[in-house]
Structures are given as structure tokens and as C-alpha cells.
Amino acid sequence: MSVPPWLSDLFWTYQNVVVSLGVNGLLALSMYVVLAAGQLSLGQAAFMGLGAYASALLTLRLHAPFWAVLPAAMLVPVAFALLVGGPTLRLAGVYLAIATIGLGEVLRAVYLNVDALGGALGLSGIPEAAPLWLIYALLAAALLVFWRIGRSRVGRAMEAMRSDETAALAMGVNVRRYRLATLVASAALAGLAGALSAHSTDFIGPNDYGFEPAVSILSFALLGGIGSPIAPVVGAVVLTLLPELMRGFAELRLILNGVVIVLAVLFLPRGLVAWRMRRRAA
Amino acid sequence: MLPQQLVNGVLLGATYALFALGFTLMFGVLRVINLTYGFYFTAGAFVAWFVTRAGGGLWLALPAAALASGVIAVVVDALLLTRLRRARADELASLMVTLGAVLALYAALAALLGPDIRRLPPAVLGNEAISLDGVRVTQAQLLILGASVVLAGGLVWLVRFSRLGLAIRAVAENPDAAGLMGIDTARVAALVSFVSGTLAGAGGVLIGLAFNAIHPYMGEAMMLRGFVVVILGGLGDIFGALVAGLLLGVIEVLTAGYLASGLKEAVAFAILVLVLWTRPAGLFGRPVARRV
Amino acid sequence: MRRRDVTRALAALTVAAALPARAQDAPVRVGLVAILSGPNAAYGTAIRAGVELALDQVNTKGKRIALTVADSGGTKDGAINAARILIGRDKVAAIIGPTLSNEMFAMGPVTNGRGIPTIGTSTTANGITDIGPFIFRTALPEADVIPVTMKKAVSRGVKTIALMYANDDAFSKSGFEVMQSAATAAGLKILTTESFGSKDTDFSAQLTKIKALKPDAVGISALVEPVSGVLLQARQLGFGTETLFIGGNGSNSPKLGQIAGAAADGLIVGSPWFIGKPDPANQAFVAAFRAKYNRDPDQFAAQAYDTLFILAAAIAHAGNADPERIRNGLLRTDYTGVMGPFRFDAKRNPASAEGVVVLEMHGGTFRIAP
């Protein structure tokens, strides 16, 4: 059985878009997990960068096999999250958002100034080792896990934290532990996404993980909504495809991209996917 | 070298402070990370560019730019944020809507006028430096320093001592209670947007003049520093923003001058993170951050 | 009108005559990947203008080459997606672009893997053609240009130099590394190295430090916007004519004079092309460009203009749209265009740097450095 050439051409043409859809889906989930616990963190791009750099360095310098690289790409951002998590998680709302932006910028300065990390030239020649099926299998697995958690007691605790933290505390929810746990889960997922994307595009640079990508990742989750894990993934799909569909409009596509976000927030306040998961009775 | 570096630092800090004054007011009173703020800054610079091209002097261009930016800020607030405020949407929604708006606004401006850098005509304000004992400053830089101090003072007066200021402080403290007390919160929000917008516009003109470069994305480049200054100074703290801006400028310049220029940005953000970890209400903050 | 006729005649001489008759019925499709939106759109717009002007002239006698243009937006994903669409959907036989070296590092492996000849017209960083055998560039790498500039500086009595560069983009960083080794090779003493961010507007700390060291020259590797800012502030801080400013390829843009004005006077920069080059081919190009677009061409337009002719000649040599044959055609390039005689070396970089002239900013425009 062979694939007809037009089909393989079609697939080849959009291969990078298909990879981006999967990677951005994982990033959207990494955003979802912190938002679902009521935290506005903008550190996901920084975690992604840590995963991408750690995995690329392992592959390029130590020639580590891909299956060993992936867990390391999750461990490095998790270690970073644990290191900064204590003092950072005491912050709430906009303070947390700005602290995480600051951490991202500090990391960017590290990539730029340390020559062993490639500086502004970044790291190139990363083999395309991430198979497409793996990206989607991991995305599906993450969705499934979040789905199960969302319907469990843990999910209820997180929702309580989101709507009223003081009340959640009074109800006996260990808010601190949940916050750290969601941050760790978020870091692991973003690091994984970073490694997968680094191993499908050959080249990474320090500017791929700054303020702008951080805001894009946030917009995936906000556009899709956070009522269920599937919603942010839908948001990621829409925002990844939108610029591709509007290719050829030059500046107009940047304008339309912004207008779509504005309209979605104003007229779909719960996101594109407003439907919420039902939980089991306690 | 040290006196010149300190002057460099103060002047750079004055640009940060000037940018952050309106930002901290908007941020502190309306409790929204309004990402469109950088666009008002850009818009002010471009209005001044058009006015001076048409033959107007700086003393016409500056108020025109401030006024235009103020109006844009009110319109953006009325079209986008008022709706969300009325619907009691969370801060995420407001952040998101300003993000979409600012993407569209920058791109529209770039599409309309092109991404090129423009300069104000040299006749607007001489860029020759004044040399005092070997330390050199330009008129534009002195103007920025003067403007940030005067504007900060004026703003503090407005908020502390005027009737309007009382309403503004009430809204900042608790919008619901202020509304119950008969304060027209929508009007206060519009007013705060207007004042912030005019400050941003005036800042855009003066900073565009000092660095001699006006381009559509100039406000975007200032936003990250704006965050740092607003947090260091304490959210909504006008005087704090002035001091924090100056301090940040001096620290950055001394880092670049005596440590390593590559670390300039890293130091600024490392300080931000450390301050947030240890004193989240800002360097000078009392425990409650919501002060004006 | 006369000048346009000259251009057409030249185009016909160099390319059209060599094209086989059957190429006329089926035009060969080529792609252009350039930044046409976002903050760096000015570069891509200049490149597209140069390519499209050349295309008009190549196609005067029947449509030989068809062009599809794709916007990269200046991002690596944008460049990769653009290349994949051009190759997979539009079936282009070769690609001109992308605009930035960063984009090429991401896009090059994709086009190279697919065996599509890819020619960078503005990608000057080190290591571009190491990506693979299908990656070419007509942009002179900084490594060829900067030594010429340094030689000029030495001839003016420069003995010590301070270096400044933008440390957050590949082009500027790579240009800085070249400057560093070229300065050492020319026997200059490097007094200090200072960096800044490419979006910075304040360079006062770095410049004050440099001024205290009193170097004979200051070398700057960055795009034109920050370079303009550095020069404006340097004048404010009292740098006078006793300090020679030396630019990298980013400074080689008429925008420098437009933004920095008199502050840029005296800066020298090496360039593979100069608008005032007196040879008839260049004069005809400049005239045709002004007639079509009502503005002056810059270096990016000139390099892109030559590149389309070079590609057209390679396609003529190939005789059909087979990418492998076009690649062989490119390797045999022997073309004289507005930048002078051009050939590729074994590593698919421009073979010689003899066309490099050192320019000096004077009264807001470039002239040949005295």
C-alpha cells in the first residue's frame, strides 16, 4: 500500500502546521492547569524554553537517545519550578503574572549571554527525532489525565480555589500544595512541548521563549476557555490555524488576529468552548 | 566618567518614570493590566510627528499629542473594558481583550504608515548637548527629566488633594463601595483612562524626541520596563513610580558601565523578581498595594 | 525610457539568449520567501521589489519564470510554513530567501532536505551554507566584507578600536565575531567590547565607557535602527570626527542617513554594491528601479535583483524545472550583474569579494570613502 504522491505532498506541505498544532495543544494544557487552579502565570514559555534547551543540549552535546532526552526535558523545568515556586506562589493575580514574566526575561538573558548555550545564534542542527504520532499520543494522554483529574475530588478542589481561595482554604483545601503541584505539572508539560518542538524544527533561539510567546500561550487558553481540558486545546488550534489561513494578507492578518481575540473575549466570555465538565457527586 | 554615568542613569530613569506614570495610575485604579498603554505612547509620538511636519512647533505638538492619546485611551476603555467591567469579568478577560486590541492597533498603524523609523524635524528642539564641567546633557533630556517630575507632582496633587482625586481613590480602594456612595464609577474610569492616555502621549513625544526615533512598535519596547517600574514603585503609587524609574535607570547604567553591558536587562528583571519575592507591595510599599 | 531599453537589452543579452525555446511554453515556477509584515517588513519589501523588477526583464520575451511570493512575517515558523507551501503546493523548483539568517537556520534544513535550491540574498551570518548542499547565498558574508573595511580604517591611521554589537540577534552577533577577528588580524588593539539589545534606545552607559578609553575607532555590528541610535547618542555625548565609526552590513542602508542625519557622517562601511557605481548595468538598474517604484534601490534590492538573473541563468542551463539540474546550473554561475562579476565557490558562497567598496556617510548619503 503506497500513499499517492499528491497526498504525501499535501501532508509534507502542512507538516510543520500539524506539528505546531500538537505542540501548541500541549502548551495550552500547560496553561490550563495553572489557570484552572486560579493562577495567572505567564511562565509557560520560559518552561518551554528550559525543556527545549535542555533537550537540544543533551542531543547535540551528549548524543543522548531521544527516549532519554524527553524525561530530562521535563525534569529541568520542574526543578526550576520547585526552586522558584516557594516565593513566587505566594503572589497572586497580576503580581504572579509579572513575576513569571520577569523570570522568563532573566532566563532569556542567560541564553543570550552564555556562549555554551549558543548565544544569539541559538542551537542548530537538532535532529528531527520527534515522531508526529508521539506528539499526538502525548497530547491525548495529557487530555485524558486532565479529564480524569477534572472529574475527581482534586478537580473540585481546584475549582474551589479558582472561585474563592479563602473559602477553599476554609473548606480544608491545602491551597499551597495544590498550587505547587499545578505549577510542577504545568512546567513538565511545557518542557515536554519544548523538547518536541525543538526536535521537529532543527533550530532554537533565545527569542523563541520570551514575552510574546508567553502571551500567545495564555491566549490559547483564554480564547478556548477553561471549562474543560478540551477547550484550551481548541483555542490553540484556532490561533495556530488563523495566521496560516490568512496567509497572503500581510499586515492585515496581524490586524485580524487581534480583532478575532477582542471579539471572542467580548462576545464569548467563557471562551469558544463554553461547555463545562460535569463532576461526579461527592 | 562616574558623574556622566550617573547623569546618564538619571536621564534614562526619567524616561522610564515618564512612561510609567500613566501606566501605574491606570493599573492601580482600574486594576487591569492594560496592554494597549504602549500604543497610546506610540500614538502620541506620531501625532506630534504629523503636527510638526505640518509646521507646528513643539508647544503645539505636545498638547495635541497628549489630547489625542487621551481620547484614544478613553475610546478603547469605553469600547472594550467598560463592557467587561459591567459584566464583572475577571482580570484575565481584560488582559486578553487589551492584548487582542494592541496587536490589532500596532499592526494597523504599521500597515497604514509603514514600519520605518521617523524623526521629528531637527528644528523642533535642538539636540546639541549642553556641557557642564565635562558632563553632557541635551535639551530634550532635561525636558524629560523636568516633565516627569512636574507631571508626577501634578498627578499626586490631583489624586491627593482634589475632589476628583477623592473619587479616584475611592474607586481604587473598592469600586462597589464607591458606587454605593454615589460616585459615578464609569466616569471615574473614563477620567483615569484619559489622564493616563495624555501622560502616555506626552511621554511618547518627549522620548521620541530624545532618542530621535519614532516607529509603530516603540511603545511595545517600553512595556516590559514599564512593568518593572510599576511593580518596584508599588501598584498605583505615582511618587513610587518616579523614584523607581530613576533608580532603575541608574542601576541599569551602572551595570552596563561597570559590570557588563550584556547584563543590563537581566539585572533589571532579577531585581523585579527579588522585589516581588520579598516586598510584593513595592520597594516603598505599605502592606496594602492599592494606594494612589 | 532610453535607460529602460538599455536594461532590457542587457537582460536579453545575459539571460534570454541562453534560454531554450521550449522553456517559453512552460514557465518554471520559483518562490520568494521574504518578510512582508511586522517590524522588519522594510527589508522584505526591498527584496521583493528587486526580484520583481528583474522578473519583468527576464520575462520580456515570453513568460519564462513564474514567481510566487510568500510572507514569513520574520518568524522561523512563518519561514518554514512559507517554504513548505511553496514547495508542496506551488511546486516551485527553487526558492529565493528567506530574509534573516535566523529564518534560514530554521527554513534551510527543510528546503535542503527536499532538494530544492535555496538562495539567500541577505543572509550574511556565518555557517549559512553549511546547512546543506542545496543552500546558496548571493549575500556576501560579513567575513568577506569587514576585512576590507578594517584595511581602510588602518590606512587612515586607526590603531585602537572599541566594539559594540546587538547581542540578541544572530546576524549582529555573527557580524561582531567577524569584526573581532578582522580587527585582530589587521593588528588593531581591541580596547573593550560592549553589547546592547536590538530594541534598545539608550546606549549612553556603553558609549560613556568607550569614550573614556579614547579609541581611534568604534566598530558597530547591528541592524540599522540601533546603529542610528548609537550614532545619535554618541554625538550627544561628545564623540567628534577624531573617532572613526565602522559599520557592519546592517549599517549599509540609506535609512542610516534618514534616521541619524548628520550624526552618521563619517561612518565607513564595506558594501558589495553602491548606488553611484558608474557602470552601465548598475546605472540602468537604478534608473529602472526608480521608474518602477519611484524611490531609490538599496543594497537588499540590488542583491535580490542580481539573484533572480543568476537563478534565471541556472534555469536556462538546466533546460527544465528539475531542481537537481538547477542546482548544477547555479554551481556553474558566471554572471556579471549590478554587483560586478559573480560566481559561487565550492561552499556555495560568493567566490570573490573584489566588488566590495568602502562607503562613507556624508551629508546623509553614502559616497565612496576617500
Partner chain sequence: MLPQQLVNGVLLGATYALFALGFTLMFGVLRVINLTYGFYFTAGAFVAWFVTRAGGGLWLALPAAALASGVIAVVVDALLLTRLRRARADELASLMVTLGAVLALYAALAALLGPDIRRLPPAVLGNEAISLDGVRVTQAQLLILGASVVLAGGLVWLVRFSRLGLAIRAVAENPDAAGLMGIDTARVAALVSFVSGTLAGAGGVLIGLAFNAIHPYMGEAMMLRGFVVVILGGLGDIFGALVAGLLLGVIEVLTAGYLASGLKEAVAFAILVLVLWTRPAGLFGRPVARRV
Contents of the next structure:
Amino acid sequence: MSVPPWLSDLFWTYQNVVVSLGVNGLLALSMYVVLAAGQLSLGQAAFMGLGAYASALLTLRLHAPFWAVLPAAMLVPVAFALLVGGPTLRLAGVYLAIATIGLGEVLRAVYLNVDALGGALGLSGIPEAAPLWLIYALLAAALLVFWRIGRSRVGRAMEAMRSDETAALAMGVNVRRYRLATLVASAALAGLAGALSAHSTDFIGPNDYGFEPAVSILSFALLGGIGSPIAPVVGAVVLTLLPELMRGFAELRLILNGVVIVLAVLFLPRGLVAWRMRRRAA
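Since the one above is the form predicted together with its partner chain, can you give the form predicted alone too?
Here you get just the chain by itself.
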């Protein structure tokens, strides 16, 4: 059955938005997994950049097939997360947030000043090899995995850490191991999102992975909530579509995200999706 011309034209017009919805959904989940364990880590934009640059370089320089590029795009940020996890995870709260933002800015400076990485001009000509169905299939798979984890013993341990880390330690929860595991999971998801984004837009640049994207990813989770994996994805959908509905104010996107964070903290502390999933009995 052929697709109606009007539907084809509509998809062509909003193709980038549809791709962004899927990619931002993965980024929202990468933020969800650390917030669900009570950690305010803002390194998701940095991990996304590592995945994007690793995948782009493998494709452009080594002509690696896309099926091999995706795992590499996840492994590179995971290796970086394991490297920095020891020093940074000793921090908590706003100190952890500042440290992870700082790491992201260091990486952005590297992208800007290393010619092999494209410098300030970035990398262009990246093959558009990420099909739309794959982006949404991976998003659905991530949602399912986090849903099952959230209802398991691991989910209960993460909720205990978020509620009271000291009490969680007293109950025998290995807090350090969970902290590192959530950071690694966050890095893998953000790296995957970076690779999918890079191979959907054919261009990446250093400013795509700086402070502004880090704030945007945080706002996805704060607006949607962290009561369930679906909540931050809802936040990502709202904040991705909002600039399209307010095209005349697109340049104020960072301000809008800041306002959303303030309003969410003041009036929607549990997010737009306040419903919390039921957890299995021990």
C-alpha cells in the first residue's frame, strides 16, 4: 500500500523533529537512571558527545559498518565513565553536578582544539545510516528494561538510595556499586543517543555537547518526573515539541528550559507524570 503524498510531505518536513523525539527520549532515560538512584550527575551531554564523535570517526575514517559503530559508541563513554567514576562518585548533590559539567566542558574544549576531531567546524558528511525504526525500537527496548529493573530488587535498592542513602547503607545496599552501575548505564544510553543523532543529521559540532544540552537533558527528567521510566520520556516529548510550536522564540530555548526547571521544582516536584510504578514484593 502506497503512502499518501500529503503524509510523505508531512514526514519529510518534520523528519528532524521525529528523530529528535526518539533521541531525546533516550537522553531522558540516561538522566532518569542516575536521578532514580539519587545522583545529580550532569555528564550526559559529555557522554553523548563521546558516542557521537566515536561513531562519526569510525564511519568517516575507518568506513566501519553502522552495526559495528553503535556498540563502539556505547563502549567509549562507558570506558570514560569507569575512568572518572572513582573520583567523581565520592561527591554528591550539587558538587557532583558541578564536577560532571566540568568534565563535559573539558571534552568540549578538546573537540574545539583538536584538528583530527574537526575543530570548531565539527565533522560533516556523516552518512545518514540510522533508520527511524531503529531509533524507536531502541527507545522501546530501553523503556522495557528500565521498567523491569524498576519493579525488581534493584529498583527497590535505587529508591532506598534516593530516599535516604544512609538508611540504604544500613540495610545492606552496596551504594558505591549502584552509583557506578547507574553512571555506566547513563553513559551507554547517552553514547547510543549521540551515535544515532550523528548518523541522522550528517553533522556534529563541539557546541552540541556543552552546558546548554546538559541543562536540556536535566529539564526532560525534571518536567516529566522520575516515578517511572515513561515520565522523563514524556518530559522530553513536551520540551522537544514546544520550540516547534513556538518557532518565533526558538532562540530562547535555554531560558525556557531554565524556567521549566524552576517551575517544576516549585509546583510539580513529582513531575507531569506523578504516577509511580508498583514494585514487586521482596
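Rigid core: the largest C-alpha set superposing within 1.5 Å between the two forms. Model, not experiment: these values are computed from the prediction. Residue numbers count along the first chain shown, from 1.
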_If I align on the rigid core, how far apart are the two C-alpha positions of residue 264 between the two forms? Answer in Å._
4.1
